[in-house]
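Listed next as structure tokens is one chain, alone, in the form predicted on its own.
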Amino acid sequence: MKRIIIALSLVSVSALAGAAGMPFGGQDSVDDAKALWQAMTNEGLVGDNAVHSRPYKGVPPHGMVLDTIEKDITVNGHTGHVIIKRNYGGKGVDVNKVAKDPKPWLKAVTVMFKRENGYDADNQNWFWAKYKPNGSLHSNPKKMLLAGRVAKGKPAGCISCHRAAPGGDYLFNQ
């Protein structure tokens, strides 16, 4: 009779993630990822031809240097504001060895997309995405994709971080 009750819990608790929809890493969170992704390599803000801004000392979570890049794109139809931060790391990096050559030392690009009114309201309509180099997503300990509305509710991670930003916009570089 256990069995059978947490079992029909389990569905229920999927039934009602399926229905209200992930807030992260679910299906459709990782196609608009993979559509966010073709959009900024056709931008030419990622992958091998990406034009690189100064790179900088970071700070955790994002990495040990960084380097920040914005611009308006489309994506499926709709324009937004992008802001790309490539996270770099590794033993003995620096601004410098980045700056000299930052592929070797890259370790993820994270992203905020601007998405339409109504993605998100209570977080400012905010895509959030934290890929590995080569474009898939990296995943939590849980093996939940990271993209979409990442850990939203949650104490720590994308949101709840931003959200403690100065001026209200979910923005520390402006």
Ligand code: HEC
Contents of the next structure:
Amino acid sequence: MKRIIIALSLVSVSALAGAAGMPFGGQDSVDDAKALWQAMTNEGLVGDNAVHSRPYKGVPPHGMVLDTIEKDITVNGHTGHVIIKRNYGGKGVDVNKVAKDPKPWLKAVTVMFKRENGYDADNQNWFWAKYKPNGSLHSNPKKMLLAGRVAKGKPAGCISCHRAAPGGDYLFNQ
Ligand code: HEC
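If the one shown is the form predicted on its own, what is the structure of the form predicted in complex with the named molecule?
The complete assembly is shown below, putting the previous chain first.
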């Protein structure tokens, strides 16, 4: 009898840990972000040998010069649409300089990846991440890493701003 009680309490502890999991910035989100970066690297979408699309003049908060590419990719067995926005900046940045040599101006790679149903049903199951050019993650002022459901339930951040995009699909450029 005692053994059964212990087994049951172990189950409920792990169920609780899952339920209380952080919507973003936790270990599971960081692992997902790593797997996504690896898949994008394999597809030539990020990293040293990445393809670039034509840069264009951007608007805040993403940067003064941007380029966007998209594709369907498979991460951990799930295939979904990924949209990659490269954010360029720095003193004197302009579209021509970025077109000629993008690397020195690259500040951040912001990514939306369409996850499986149920990942975040409230927000069309998007996974969000803001990477540095080397694939590590940017963090917010509270030192939370920007990967996962960023920042679900908060008045500012990826989700709250993209929720307001025209068309109701969380996308501005479509
Ligand atoms: C304050 C509003 C705002 C916030 C916060 C924001 N975005 Fe955006 N995002 C935009 C706008 C506006 C565009 C279109 C910009 C453009 O391409 O000129 C955009 C474009 C994008 C795109 C290209 C797809 C599209 O919607 O056109 C991606 C990917 C993206 N953002 C990811 C992110 C991620 C990841 C975060 C959080 C780390 C984030 N965004 C936070 C406003 C925001």
